[in-house]
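Here's a solo chain for you in structure tokens, the form predicted alone.
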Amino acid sequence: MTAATAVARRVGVFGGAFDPPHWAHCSLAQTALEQLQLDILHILPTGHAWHKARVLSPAEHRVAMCRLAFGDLPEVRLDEREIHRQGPSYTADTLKELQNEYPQATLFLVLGADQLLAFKTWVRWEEVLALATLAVANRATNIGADAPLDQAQEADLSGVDLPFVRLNMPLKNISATAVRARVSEARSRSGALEVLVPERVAGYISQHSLYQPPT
């Protein structure tokens, strides 16, 4: 047990494919740190994503982009455990491990509204709910590749019958799908990506020719 682990009382858990991490991810991480008064925020790139039909980019690229996107935020810990876990990776397993590492802490699972609306489709969702407090930021109703960035209509969470804490942050209508779609356009350049992802992430995408269409 490290000194940081021993004193941590409020621990955030923010998982995702991060393929790539974008400005909405960064804003959500910063909002969670501030509003939940977290001692530590674990950023967890997904390993084997059981719920995604498409193949994710190689883990080393997603981890590297997370370091660039989140590295300047205080109290962030890039956690690669799900990358190295064999087989499908479930949030319940990660939370149980973190509960053992932080036995005196309250765990907060940081989510977007789209994830909350699909929460009861998660494997062992009841166990997740027992282990952590859900902390949710709203998202626009349309976050697809062609969605306008200035869309102001939020997802309706009034019918959600789950306990959660609402995170108050400006609505950011950005998705990884939109980033990948923009990169795949032949006319797109890394500079055009900077409205969607941090500059260093845009540079990494360009340098490693990520999300290019098959030739």
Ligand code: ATP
The other form holds:
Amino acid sequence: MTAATAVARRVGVFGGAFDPPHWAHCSLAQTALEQLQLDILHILPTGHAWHKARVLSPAEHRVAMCRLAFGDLPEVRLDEREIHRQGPSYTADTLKELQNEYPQATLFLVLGADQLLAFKTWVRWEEVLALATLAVANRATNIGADAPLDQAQEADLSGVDLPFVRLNMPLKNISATAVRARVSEARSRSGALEVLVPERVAGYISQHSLYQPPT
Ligand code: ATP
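Based on the form predicted alone presented above, generate the structure block for the form predicted in complex with this ligand.
Now the full complex is given, and it begins with the chain already shown.
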């Protein structure tokens, strides 16, 4: 155990495919750090994401882009454990490991509204709930590839019968789906990508020709 893990009292856990990481992910991480007064925030790119129908980009690219997107935030730790885990990766297992690493700490699981609404489909969700406090940022109702950036209609969370704390993040209607769609459709509009992802992530996507349509 390092000195940092020994003293951390408020530990954030933010998982995602991050394919690619975008501005809403950065805002969510920043908001969680500030509002929850986290000592440390683990960013966990998923390994084999059991709930995503699509095949994800190789982990090495997603990890590299996470480094570029989150690297400047204080107290962030890029945590690759789910990528290295054999077989399907479950949040309950990750939280158990983190509880052992930070025996004194309160764990906060950071997520967006879409994931809260689907929470009871998660494998061993009751265990997740017992291990961590859910900290949720709202999301627009339409999060598809064609969703307008300025859409202001929030998902309705009033019917959710789970305990959670709200993260007060201004609505950012960005999704990785929309980023991938924009890259694959519009080579000529490359500059427009920085509205959706940090400049360094846009540079990485272009350098490695990610999300191009099949030729
Ligand atoms: P995709 O479009 O490929 O499904 P995504 O944009 O939802 O991807 P993920 O990496 O799956 O990105 O998301 C990781 C976490 O970040 C999830 O908890 C998700 O709800 C949250 N999140 C992503 N985008 C937003 C957003 N615009 N506002 C709030 N939360 C978000």
